[in-house]
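Given next, in structure tokens, is a single chain: the form predicted on its own.
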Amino acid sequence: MTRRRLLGTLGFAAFAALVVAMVTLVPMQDYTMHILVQTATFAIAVFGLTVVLGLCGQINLAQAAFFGFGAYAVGLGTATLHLNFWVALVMGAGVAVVMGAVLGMTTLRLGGHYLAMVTISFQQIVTLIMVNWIPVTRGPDGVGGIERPALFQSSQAFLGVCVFAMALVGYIVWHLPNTRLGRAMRAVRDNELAAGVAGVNVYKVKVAAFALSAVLGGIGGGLFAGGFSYVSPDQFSFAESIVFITMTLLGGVSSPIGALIGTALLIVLPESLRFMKSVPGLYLAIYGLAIILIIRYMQDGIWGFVQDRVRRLLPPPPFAGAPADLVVTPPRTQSSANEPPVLEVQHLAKHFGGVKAVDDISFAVRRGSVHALIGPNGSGKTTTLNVLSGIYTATAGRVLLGGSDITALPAHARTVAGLGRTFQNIRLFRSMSALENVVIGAEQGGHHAEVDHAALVERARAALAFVGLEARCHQLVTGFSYGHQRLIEIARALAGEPTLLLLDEPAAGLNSSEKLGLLELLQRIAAKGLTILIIDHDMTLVTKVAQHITVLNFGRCIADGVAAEVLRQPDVIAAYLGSEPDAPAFT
């Protein structure tokens, strides 16, 4: 632990525990007790939805059933089975923790509109399981006599536990973005395309997410039942799942603090506004405006509005020392004489129903050489690179990477094998820094996994430096020219330090200057040994770079050489150069 991040524990440990002495120590009437021990066990599940909302970008319209298992475990728990409290509340946990990791699995490849659907679904079957499955649940008249832990009888007492437990959560889930997994969750969020490429287990993350949220669900509730020692169907139904969700918007999705804001405002404001009792309904008015207003004019929350300000003041310092040089190449086992083709291709075929965008190719790749893919339009060059990179899966045939066949493995499982892969269109995770995105590359590669977080930062400056944009580490990757946000999605990949680097049309979309600056790039990457696979239409740029040429058409192979050879020969220049077989320019 850096010596910044233990005096930032030390003095939120102090900070929390001042805070849990005074609401212990200090008087307070039943009421106050009340609306404390509510704010403090609903943002427990709140900061549920700030993991999988928040930093997942998963919708989960069902917290309340979660937060309707741990309460009910431990109503059941104490009041009928007469377990111990703290028995009850693990088992209230363990159940969400299970029905959460099992709707994150069923959910998998739902998105936006769908996902939702199946929340709110899951949603009512548990309300109507709570209201009709009357010999457990008791039914609509719910659970009483629920009992507290026998060193916390008084109400005051067990608000000590509650907001002892809120800040515990808190800060575990402030920690959370800081992790490799909270990294993950946040490339998931931005782009899962770019996560599953860049080495992210997206089903993992996505399971965990949900199983995060659950349990912190579970746990909240099984503390509110304790507080307030009954409770009932009507209090876990769909409209306290969109209650939830509330309270973690306009405070603020990306941030403990904000979902706590969220979570306060929502139920402290309504009770302190009730003293309006003279003008019917003005309260509400008063509140509903104030809803309203912070939805229209603080997209990203109270807190998300808060930390946009703070960090345009305060942005973050510069780096003290210059980045190392950048290793592309990993160490080899073998002599070079021996060495299998760093990537062979054989037979390989993707159907699209009848459509056969890729018909029986085999070529292979030289190590340390850049080879380019061509072809005209619709000839199968990105589909191609979709099944090589495990974005698709082969039809027939077989791909391996330095002798091992690859051809089953997911795209994150290829990422970690040595496969390094950018996109025709842009994709980075747009909400993280250009430091950030190279981060998660250099972390989820195969050669980095296990490194320490300051290192895995030295080797995203080393690859960002390489690129020419070290000295803009912190900036958003939005405020970078679209020819630069390429440059970051390669360094993100070179972090990675892979075996072969596949490049999608990397030329699309840049002016001349841009594309001098590429070239000069690639013949830099070249010089230091890391083997190309590039797909791009601008002849100029590949006649430059590449060694060897596999011309596609039509989902065939009918060239495959070495490029000043694969050039002349007629069938290419039919197909995609045109007439003259000494004018190989194309652009």
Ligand code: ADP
Second form
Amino acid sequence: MTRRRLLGTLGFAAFAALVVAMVTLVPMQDYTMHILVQTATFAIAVFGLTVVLGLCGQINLAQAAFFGFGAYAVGLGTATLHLNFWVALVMGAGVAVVMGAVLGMTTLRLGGHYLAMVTISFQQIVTLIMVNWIPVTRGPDGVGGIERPALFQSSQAFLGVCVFAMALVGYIVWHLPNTRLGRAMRAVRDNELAAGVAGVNVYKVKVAAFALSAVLGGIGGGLFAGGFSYVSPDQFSFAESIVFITMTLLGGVSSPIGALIGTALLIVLPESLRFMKSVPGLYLAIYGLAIILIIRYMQDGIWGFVQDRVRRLLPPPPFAGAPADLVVTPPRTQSSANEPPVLEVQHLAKHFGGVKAVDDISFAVRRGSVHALIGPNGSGKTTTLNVLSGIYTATAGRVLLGGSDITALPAHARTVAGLGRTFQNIRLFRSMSALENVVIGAEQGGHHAEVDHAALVERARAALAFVGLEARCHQLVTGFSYGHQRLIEIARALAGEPTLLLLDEPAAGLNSSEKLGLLELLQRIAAKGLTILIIDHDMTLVTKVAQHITVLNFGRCIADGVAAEVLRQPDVIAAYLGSEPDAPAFT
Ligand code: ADP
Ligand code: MG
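Would you generate the structure of this protein in the form predicted in complex with the ligand, following the form predicted on its own above?
Following is the full complex, with the preceding chain placed first.
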């Protein structure tokens, strides 16, 4: 794998060197040169959108503003302050990354539409400043007389610089999806909640994506200013931000190749249609129609469409060796007889306004046991699990994991501390293969941060083999049956090497043979000594695996103890069978 990667890198470097040499040495008209400079510098900014929108799923409608920061830093830096070009470029990138990070940190806790609105407003503010702060920005007249670096004075030499920068940035963005950070970004894009529970620090990853996108905007803009020697506010308006987004979507949002295709098309297409000038507006109409058709029929953009066909024709090769046996329980740090329970829930409450979904419940889960949490629909079981795993903050009470208080920790930190969970409604990373899903669990789950990638993949394979799906590990998760998707979710949680596994209704929606398979899987997990807290309605399943049962009703704990005894208690029977007139229905 590393050898393949080395060969790939060398091949790409040779190809990039050839292209740079060609654009620098082959004689060309000024017009062609302009188009190429524009394509290369725009592409760098569009690579930024590949990261933030394509990989991380966050909208940024202000990329032209970040592009403008770079362009104005180089423009004002070289023309007004007479700074060296490179110094000005670094300053521009610096301003862009700081603004990007600040904008991201203040707004990324907001979701989709809000983020879109905030970035649009930011874009408008930047445009207003460029136009109106005349003493500094020179206002609507723009900035002329922009200098280039001493070694690259000619337009064509500078074009070589732009193409080189584009190749370098493109290479980095190409590899990003297969790094720890890149996988975390994809997980956030596919399913934020599941990403957090798999151990991804969602907020940090989003801010990183946003800052990275901004800095690429700044670099692209700085080079753009050098290429054209003149910049003005209208080049960095909201309309340009939309052009950047369209370029990203048109070519294919998740790859720099798509970004480059989209950028080149949207620059070359209008230019090449200009010969139709005799009918005013006709070229614009054709251009618009072409974009509508491409986006309508290739939803993943042009490159996404090609990639999909290639993936179908050339699936990744199966692994050579047999998968290893999964190590389920991490080594115990202490083994004294009076060690604390794995989980202690003390007077826990969660209220939603007036709804007391969970109201003062307490129970403890012993190490190595299977503990069931049961109760009628709406009794607060899922809410309890959500508070335990950090998706909701507790209204009152404490949660101790292995004796240490985790009540205030965010979801990803609880995963690192040893919690693993699955969801009542399956939450997988839907654009990824089964293996990639489980690799994220293994990688972000804490114990393996420093382990190399091959070891992570092996661990993920072992987890998939443990649930019986290793043979299909390269298939997209969306191609699996519902029951198998549940198993992949369990494998993802197991791969994070939890000390406590939380399962929310794993048998829901399974047919009877799948239920038998699940029962057998749970027994194998339990036999390995992993502690499980399971919610389920299937009493046959619960009585077969659980030694201990806690019963909730209306958010309160109505029974807690050894399974057989709890199930004999009259109030438990009443809650379940509905012998009381106002008892909730059991489904
Ligand atoms: P269970 O998993 O036991 O079926 P839940 O924990 O999902 O029950 O729900 C318990 C109660 O809390 C229900 O009355 C439900 O309507 C309410 N509830 C759950 N989540 C929320 C929420 N996010 N906002 C308001 N009410 C909620
Ligand atoms: Mg539930």
